[in-house]
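First comes one chain, alone, set out as structure tokens in the form predicted on its own.
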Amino acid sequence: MTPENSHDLRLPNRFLELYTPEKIHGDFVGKHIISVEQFESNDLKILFDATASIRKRLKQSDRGLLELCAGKIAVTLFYEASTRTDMSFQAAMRRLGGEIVAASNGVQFSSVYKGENLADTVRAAGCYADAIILRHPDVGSSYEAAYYLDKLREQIQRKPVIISGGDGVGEHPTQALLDMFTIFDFKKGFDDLTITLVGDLKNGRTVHSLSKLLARYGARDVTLCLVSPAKLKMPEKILAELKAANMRIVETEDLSEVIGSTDVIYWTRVQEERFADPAEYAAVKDSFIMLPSVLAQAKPDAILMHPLPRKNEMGTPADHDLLDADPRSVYFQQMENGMFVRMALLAKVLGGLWV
């Protein structure tokens, strides 16, 4: 259920086109991050090396982290549901020496279902914290967010930022960062990498995010061969993007012709949630299941990637476990990398990590 004021998902949100958020250009301090285009290959590079030091100093005890965010607070607001990224933003901010708030029982029991509409929700948050973490289910809700709280700033004299925890079928900036360091952390660099993306690629932010930060890293090393069924092929607007910068794409419906000289496997679930005829879902929710039988087709140093949560797309909790006890599969080390990242993200933006 979402609040009845919540804009038309089929309705573009003006702030799109109306709100440009702010490159990074290696500053970090006091930016909305809300999307992949506003990073640049030496921006990656800055974040990456800050992200293995704080989790090489986490790994040792390093206490000394926890005056990194000591002082400031974070806000979240989550108007879809989550566990991931909700869990890892709080335990971030903590490892920081930072707070968390969130809304009391959830957004569900907010103000929101007074009737109050996202630009005030954000700046009454904004009010009171640093950092708001924005999960929203319209494309372009991070964007009004940001737009409204930067008119805050300009009456309490303080930079609060959004940063997006996901919006709508739009973006995932955050999950597509971890994802990044993730490949990067496992195969050294994105030289020569064959990365193929399968499942629901039109509704999937997270491969959505992925694509675009490969393209402006500037990785046309890269072939990226993207595996769905026909109703749930990647937008034409990101495939020219991705044309554009001069990638080399493969799009198929069949697995097999790529899946063998495939580096980096990143699987996804069918959202069930984007779908408004059940039976449209039901037709196409098998399309691809990642079982040990077809794992067996990768090579032995490919990776196996799935941003989670899974259901059927991965076969049965006993194929779970088969595919959980293969090395290939890193999906865990990439859910503990989206916290390393999204701290060395919150110390960036809030001023507190300089190196």
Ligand code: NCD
Second form
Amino acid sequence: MTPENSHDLRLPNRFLELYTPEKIHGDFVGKHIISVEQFESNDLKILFDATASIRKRLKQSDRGLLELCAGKIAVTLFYEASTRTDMSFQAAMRRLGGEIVAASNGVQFSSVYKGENLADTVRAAGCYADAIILRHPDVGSSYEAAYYLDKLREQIQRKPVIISGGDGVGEHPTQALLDMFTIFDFKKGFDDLTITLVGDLKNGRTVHSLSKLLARYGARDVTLCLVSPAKLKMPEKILAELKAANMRIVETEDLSEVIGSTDVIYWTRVQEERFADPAEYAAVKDSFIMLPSVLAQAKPDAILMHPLPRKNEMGTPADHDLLDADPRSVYFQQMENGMFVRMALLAKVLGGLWV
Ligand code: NCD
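Could you drop in the structure for the form predicted together with the ligand? We only have the form predicted on its own so far.
What follows is the whole complex; the chain from before opens it.
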């Protein structure tokens, strides 16, 4: 691979310490979105109100189009595989009346192929676009992108923003926002909710961001159950944050202890691509498999979420079909919400007239 992709994926980038993202504080315009730590309760409220409004207006609109970002351009820079994040951002930008641009044959055939570093590639994108959606294998890569874009802003007197689409095993802030919106949408609030995260809590960036966001939003109301094999436990640093927020935490390797009292089941994939040793992956990959017989133990009004993609952690394609037919499975609604939340976020940071 290119020099950019060949270094140790688990080494956090130094910009994680060097760069502090600006808090939203009720004003999204021109802010980079790289961590859930930028959000407070009020910011989520503003974003979720805008999301609900966009969803309603879009479903009512004949053309499936709202002109909130007309004349704006977003670039997608994806150094890692993606389906939902990539396509939902593309669709979001187009449904806002904006344009989306990407390297014609994927980022691997941009100058990244010639060895260009992230700092330069991201500034090239910033010269052409108003927003850059970045997915990269290094933890802290979006912090690095924000740092260099701030330097570029001084040179071009314009404010391109970076939006993280996933920072290696670090964070995935927009996924957490859409997950929160989905929980809010189905459960109408967070009061007395028991939320259970299951699977690869060590390497899964979606559960890192979601639990951090829950600690910032619903710490007093939510009981958070963390179910994983011992080798894939939630990192200590994040656990410490959750405990500091006085969140009720239950850590267990036994799903049956908690599934019957859970309101929101958040299932995840074992992140095969993060394992250096295939034997280590093989040893844990089948630790938790969601099957119709497992879902049968859940409350009748529980919801089952999954950021997807799914592999064998939801059994065979035939099991998928059975699970999908259960009204408690909401991962496709969760997926669609991803586009609405990203529309609201893009409109907000790009200063869309209303929302
Ligand atoms: C997740 C990701 O890329 O972190 N997918 C997503 O963005 N919807 C989850 C995963 O890959 O397991």
